[in-house]
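Just the one chain here, the form predicted on its own, laid out as structure tokens.
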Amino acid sequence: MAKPHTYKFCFGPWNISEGQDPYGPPTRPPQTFDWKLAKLAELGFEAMMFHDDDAVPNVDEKSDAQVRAEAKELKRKLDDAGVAAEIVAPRLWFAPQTIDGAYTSNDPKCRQYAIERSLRCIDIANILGSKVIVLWLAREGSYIRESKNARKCIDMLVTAINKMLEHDPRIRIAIEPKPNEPMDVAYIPTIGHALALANLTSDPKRVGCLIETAHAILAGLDPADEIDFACAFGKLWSIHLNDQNGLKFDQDKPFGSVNLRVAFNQVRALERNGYGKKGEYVAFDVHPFRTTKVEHWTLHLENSRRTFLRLVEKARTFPEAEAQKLIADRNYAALDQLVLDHLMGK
């Protein structure tokens, strides 16, 4: 028998926050991405998420030269922690362009800047050794339905996808859905929509997904089989654990705090997929609680990496011959039972 093959991890700088929401100011004080990296890499994480900004701040407000100096300033800091590059994603929904939405704004200039940002955030990628291009659609929606043509906008989601695709062959673009926040309601809510619009794009192959727990649980769907779809058609390339009470905000909770079996459901169905088997990271997309004190920071981060390792050992273990007899005999309340002993250690 193979032997099972062990789990990468990262997380993004955004995921060592401050504590401030929508209500109320900071609670911990701002840190500089140095000593970010250096956390990370204590803690023992193989690689870090980037937005284009997190790679090169302010970049809206550089030349070519100046972003492409800084990008390779970061690649030396990241290679020197031995830190790799997970992915890169534009940060569109900060811009006062997008204000009306990004590749969908009903501006023609505005859709031009987020297209333009978009093809500077692959040549930064490039630099730190990423291939793959995260587009989190945040602000591809509408809070007025009546204000946008959706169909429209499709075609302009595809236009944007195309000028990426064409603006470097080499790298691969995963569509993040979420199915509200920002916006009221997105246009690409799920993964059968981000999976239908790589499709109509020119190179579909190159175009997969992102799947984040809480937003599949935002859009009333259960993250597993979120997973298992993503699966089924080789498109899953990177995936953001967290954890989700209820359809409410974005909660970003560390994974398996509100619902351990959810999260167990999630980790057998990367386990039976082998996903991370290709060089996929494990992110966890999780925030500190407001109420953390600076002696506590990262401890959602190794929280979350233990908890699924604990249930990557519980998925492993799982007594399967036992499950499929009670499958066959159609004894669902038996095989419910054998779940929660399983997870409860007995």
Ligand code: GLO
Contents of the next structure:
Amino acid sequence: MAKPHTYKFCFGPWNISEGQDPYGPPTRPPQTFDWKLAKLAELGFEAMMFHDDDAVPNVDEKSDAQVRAEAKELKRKLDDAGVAAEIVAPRLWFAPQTIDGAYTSNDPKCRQYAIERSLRCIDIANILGSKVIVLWLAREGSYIRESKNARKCIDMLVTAINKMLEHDPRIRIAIEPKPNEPMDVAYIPTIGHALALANLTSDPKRVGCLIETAHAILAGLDPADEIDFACAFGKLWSIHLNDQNGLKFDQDKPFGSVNLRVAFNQVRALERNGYGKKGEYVAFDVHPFRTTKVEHWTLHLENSRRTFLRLVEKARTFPEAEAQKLIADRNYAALDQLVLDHLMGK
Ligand code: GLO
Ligand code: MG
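I would like to compare: after the form predicted on its own, may I see the structure of the form predicted together with D-glucose?
The next block holds the full complex; its first chain is the one shown before.
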């Protein structure tokens, strides 16, 4: 019998989404936050992820005192439900000030807005008891290269992150890279870029990363290798597991839905690096298919966790000694089949 798993799971309120896409309206009516929280607790997930305005709706319209009061109210709700707040992420891609980028906007007033909003996000995270701020740098990139000075943009990203590090000496920042969408090309497309950027900041040890499966695949990389790379630096502080069918729009499919072997290798990488042992969570950044009926609304989350846990068993029961013999003999054809047989269950 394999030893019991040590993983804790979470998702965000946006992962119970309504089915809209660029070509059509929602296919399910919106649910309240309270309903989503109750569902999360009922399904036995341990934590929720937040955008700043998931925690405090319309955050830009509220005073600091109001923001604090609402965040405290939410913290009470989470405590009552026995649910932790994993991360808080400033939503820097919705407001009119972020049309041309947030930290890298060409307009200094807009850059200032992005920084101030991020500092407020840290204040919210502190009240919710979350130690990690996630930066998905959605609009930090360009549609046409001549519109921005990419060299200056890197400095602007460093300036913004430094302000955040200064604002709170304990908070850690996890950069979630993505190579494209909504931008044509992003300035921080991969984990290598994220960790290199961390090194330019005033406190590199507090700047790490979050890997999302689909984003790594969109960058033409293997997410398992991204995991090993980040863990070699001790900097994998959160993970968004999902799946992605090739180079197209960001699909956020259930974990393992497209390529079970790629999913297996991600789990193996997490296992060998002891991911989760320092309290890190496994998050599923997955969306229901547009066709999903209301009564099946959370299956993509339950299924992702189920697949993950089954792959943990597969990782822990992998015939390692046999594999090592084949590796020593450079018999990768037999190794390949050993993996397939193991996954299919002989
Ligand atoms: C989109 C991202 C997004 C982030 C979330 C947290 O492609 O994956 O879902 O993970 O906004 O920052
Ligand atoms: Mg994500």
